[in-house]
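This document opens with one chain alone, in structure tokens, the form predicted on its own.
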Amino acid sequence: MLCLGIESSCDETALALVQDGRLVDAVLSSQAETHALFGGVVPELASREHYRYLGALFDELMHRSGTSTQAIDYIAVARGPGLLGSLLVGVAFAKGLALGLGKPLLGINHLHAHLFAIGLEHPLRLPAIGLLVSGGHTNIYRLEKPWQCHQLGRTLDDAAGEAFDKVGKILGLEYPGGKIMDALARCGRADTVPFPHPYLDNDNLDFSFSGLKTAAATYITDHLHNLTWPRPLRNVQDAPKQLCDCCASFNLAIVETLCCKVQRALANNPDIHTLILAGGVASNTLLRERITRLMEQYGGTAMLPSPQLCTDNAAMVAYLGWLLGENGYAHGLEMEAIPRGRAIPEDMLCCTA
């Protein structure tokens, strides 16, 4: 069975085809350079760019893969969370296709799609603990089935990826700052700046990185304001040692905080021996190393997606759509886009229930 996936939740316009659990082909148009001019995503520009490219990308995908529209069995689209204007473009396009082709429509939770994307590269092992770390979310889940994802903890303010990008902006690094800070951290010492490990003085699984971001901003103002380096920074070897040490210390504080919460989740779910890492920050070098080591200590397995599956993509939407469609789930055309900040309802219908 063939599923078309459509992703337009933020600043990536993407479509993909997944057949019987395998990726057939995918196309993507990134807006990174456009939004880099403003140091962050501009919602109005993002939605206009989605509208501009979505139809052409669909035609390219069909032509390049040699697929006819009638061969599509399911149409899956990211319905949220994300930027409302961007989501509406993708959802409207998907509804038009579903109506015109007479195919089932599936509104996909963008966060769940990130978590299950690992199934495109490795056999899924469920139940599992899912750690989603992205620019907008830092959440922990207990994953039972593709349609049963129980949230155990969430970010209360700034997500880990957002903290990376905001501190990167304060440092004057190019957007998005997380990837550059990861590279700089590998050249620095992580024990030079005593950044706090935030929101650990509790027994829950929620996250809060706003205090760490403030601590980093204060340190930068007090200690790094006289530093100079090439802007934009093309080569990390040109960065001063103090900058690398700051990034390494900030990186360590976030990674150790994430690992502490994962340990709690594992202790609370002793029947689970698999952890799935997902989201843009899942490509962070230190996080991947520490999560792998942590799961080895627990006698379990860490499932780490390849870097291209960490960022927003349509393959993950198509894959989760395929999993849900094969199990009889679908939405009606009244399905709504859900922006960030609102809970996504469990309103899929199952014709096999």
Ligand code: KG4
Given for the second form:
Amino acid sequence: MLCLGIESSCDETALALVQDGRLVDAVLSSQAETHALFGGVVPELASREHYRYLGALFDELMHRSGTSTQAIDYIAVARGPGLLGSLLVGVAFAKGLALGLGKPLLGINHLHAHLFAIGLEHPLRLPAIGLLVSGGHTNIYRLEKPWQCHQLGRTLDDAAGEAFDKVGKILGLEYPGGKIMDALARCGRADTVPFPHPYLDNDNLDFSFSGLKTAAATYITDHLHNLTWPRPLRNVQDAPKQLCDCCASFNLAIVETLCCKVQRALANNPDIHTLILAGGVASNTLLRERITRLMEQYGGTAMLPSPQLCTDNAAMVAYLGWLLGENGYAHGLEMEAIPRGRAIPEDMLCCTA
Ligand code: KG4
Ligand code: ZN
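Condition change, the form predicted on its own to the form predicted in complex with this ligand:
To see the whole picture, the full complex is given below, headed by that same chain.
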């Protein structure tokens, strides 16, 4: 069966085709350069860009893959969380196709799509603990089935990626800062600045990174203000040692905090021996190393998607849509886009139940 996936929740316009659990083809238009001018995503610009490119990208995908629209069995679209205007563009497009072609519509939780994306590269092992670390979310889940994901913890304020991006902005690094801070961290010493490992003195699985962000901002103002480096910094070789050390120490504080809560989740769920890492921050070099080591010590398996599958993409939407479609799930045309901050309802119908 063939599933079309549509992703437009933030600043990537993307479509993909997944057939029987395998990626057929994908197209993507990134708005990163547009938003980099403003140091963050501008919602109105984002929805206009989706509106401008979605139709042309769909035509390109169909043409390039030699697929006729009638061959599509399911139409999956990221329904939230995300920017409302951006989501609406994708959801309206998906509804139009579903109505026109008479095919089932699946409104996909963008966060769940990140978590199950690994299934495109390796056989899914469930149940699993899922750690989703992106620009907008830092959540821990118990994943039973593609349609049964229990959230165990979440961030109370900034997400891990958001903390990277905000500190990156203070350092004058190009937005989003996570990737370059990872590269700078690899050139520095992580034991230089004793940044706090936040919100560990409790027994829950929630996160709070805003205090760490403030500690980094204070350190930068107090200790790095006399340093100069090319802005924007394009080459890590041009970075002074103190900048690399600061990034390495900040990176370590985030990674160790994430790993500590993962260990706690595994201890609370002793029947689980698989950890799925997902989201943009899942590309982080140290996080991948530490999670791999942690799972080796635990005698379990770490499932790490390749970097292109970590960031926003439509293959993950098509894949989860395919999994749900094959198991008889579908939405009616009344399915709504759900912006960030509103819970996504469990309103998907299962025809085989
Ligand atoms: O999942 P994603 O592409 O978009 C959201 O749904 O948020 O995640 C983007 C986030 C950004 O905050 C970016 O700085 C961060 O992922 N990121 C990284 C790395 N690569 C991307 N953070 C740390 N290390 C990286 N290598
Ligand atoms: Zn995402």
